[in-house]
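What follows is a single chain, given as structure tokens, in the form predicted alone.
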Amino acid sequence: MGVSHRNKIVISEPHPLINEEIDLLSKYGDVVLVNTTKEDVLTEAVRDADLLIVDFARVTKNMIENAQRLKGIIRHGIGVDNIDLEAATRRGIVVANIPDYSTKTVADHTWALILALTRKIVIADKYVRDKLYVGRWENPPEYLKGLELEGKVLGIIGFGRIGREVAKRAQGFGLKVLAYSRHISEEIAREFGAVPANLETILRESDIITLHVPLTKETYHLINEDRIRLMRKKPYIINTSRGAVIDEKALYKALKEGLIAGAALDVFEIEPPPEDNPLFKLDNVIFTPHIAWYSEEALRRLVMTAVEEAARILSGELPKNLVNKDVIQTLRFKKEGA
């Protein structure tokens, strides 16, 4: 009588609820926390794994091809630009993400950045801490003058789950909302208080622009020097999606030249960003360290959904949040050819 196989589940990187996640996953197999993003170490760990759960680690073609037993990859998050989807699909490996866990949290963070940026909260805080107000409390300097939101135009680029939540929150501030997405319908836009618009219209007419698109070949450097030149109103730009959606060199130049009033970035082209990133020298930019998703509620949803998807994959089911849908054909071919 053969020895039954016990699943091996590899987690690339830890998070604050990792012990709870490991306890839940241990019902379905032996859990290995590798605690690295290094490709060679992770490749070796995944060689005999049945399931891989990743955060920011890159899942390469080489890693996938050397993982002989791998059934599925779960991305601890929304974007899957760190996973070679083509290689996974060819091998019949399902890839799942967790699209809903941080929708409201990211929308909240986006609005925190909009308000901090337009009302100069960060530099105002420094102004007080550095005691620059002495003798002039009633006459603050020009650089602390904020922007009143009512009546302004908010342009939302990417009108998926997060973009719609951002639009919903805009109604309380009395903003006109323009929304752009490749497959946006007027009905959906109106439901969330927005008006559908093309990309050029949003760039031309918006006082504030916020980005909520995945990183793909089409969205890489979506905001570049040519598109910045279309921005007539010298808008504020907020990015809580992926850093490479914005050409940082073009952004820096535009901020220096006054073509853009200010920017708030939760994400960077290179993460973590190099210490000599020239954007750090600018006073009209606010930074947060890729934490738009990071709340107690979102983290708990992340863990629970990851565990549920792991259970489905290891039991031979398709995950609910299947990303590489073409894999179904590969799996069907394998089954028929078996």
The other form holds:
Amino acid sequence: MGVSHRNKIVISEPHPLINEEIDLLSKYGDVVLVNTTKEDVLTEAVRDADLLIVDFARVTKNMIENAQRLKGIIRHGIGVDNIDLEAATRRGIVVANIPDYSTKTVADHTWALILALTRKIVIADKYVRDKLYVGRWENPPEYLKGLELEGKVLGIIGFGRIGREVAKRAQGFGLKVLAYSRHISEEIAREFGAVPANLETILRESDIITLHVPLTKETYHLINEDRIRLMRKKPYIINTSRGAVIDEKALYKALKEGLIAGAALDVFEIEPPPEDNPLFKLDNVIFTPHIAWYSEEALRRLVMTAVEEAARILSGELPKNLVNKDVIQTLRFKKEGA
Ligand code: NAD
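Show the other one: the form predicted together with nicotinamide-adenine-dinucleotide (NAD), since we just had the form predicted alone.
Expanding to the full complex; the earlier chain stays at the top.
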């Protein structure tokens, strides 16, 4: 018998609980934190790895094809749009995500953005700090006038885990909630206080639109110039899903022309966004740096679940949250061929 093989676990990017995660993973192999999103550096590190854990780094076809021993890829999060799933499936590499670590935190953040946007919190804060009131509080300027939520229509696009939690929170504010998703039943919608609607109805009737779909070929630029033209009520738009679900150029134009009252963006087409992103010049947009998921509770859940999935994959089991289900075929084929 040869020397027994010690697993190599590569983590691409750090986070505030990284030391804890490395400690827990060390039980299953040697952990290497490469601290990069650079494709060439990561490709080199993954070449002889058994497991890869990634946040936002792109896991490309080339990287996957160069990996000699890779059994699995764990995405530290929900969206897997940064991973070439087809390439992984073809090589018999399982891909797992962590679907519900941050559902409630993202829903809370979405609401923080809805309230900040409709109550003008960010520009009001600036008004106070910059002492724009010049000695008087009465007659606040028109641009600080907000929206009362009760009775308004909230359109939720993507009625999965996060969309439903957002709907639940809307009840307290007395909003009417319309929900659109690829598959949505009257029953589920009702359970979360929403009414199912098609996309056009949501665009036409909503005062506030919030996006909670994954980024896929179908949802890429789902909000584009044509769809913005269907929006009758000059709505507020909130995006905590993925940047490219909105065509940013079309959004900029619509915000400038007043077709959309305001936008709150946690995510961008390019992350981090280039410094000269024209949206930064607009007063009716507020931003957060892809932190909708970020809370102590969510982070801890993320790490614990990632470690459990790592243990499963390295011991030859399927992960609980297998994303590329077709890989089972490839694995069966490999086994039979072995
Ligand atoms: P989910 O899978 O539970 O829900 C997604 C919903 O979108 C599903 O109901 C699905 O049917 C629907 N959908 C998919 N494609 C569609 C299409 N073409 N048209 C209409 N509906 C479609 O996912 P979730 O947990 O609610 O998360 C949603 C997204 O939020 C994730 O994919 C991720 O990209 C993003 N996210 C962002 C953060 C952040 O920090 N900003 C954190 C977590 C998740």
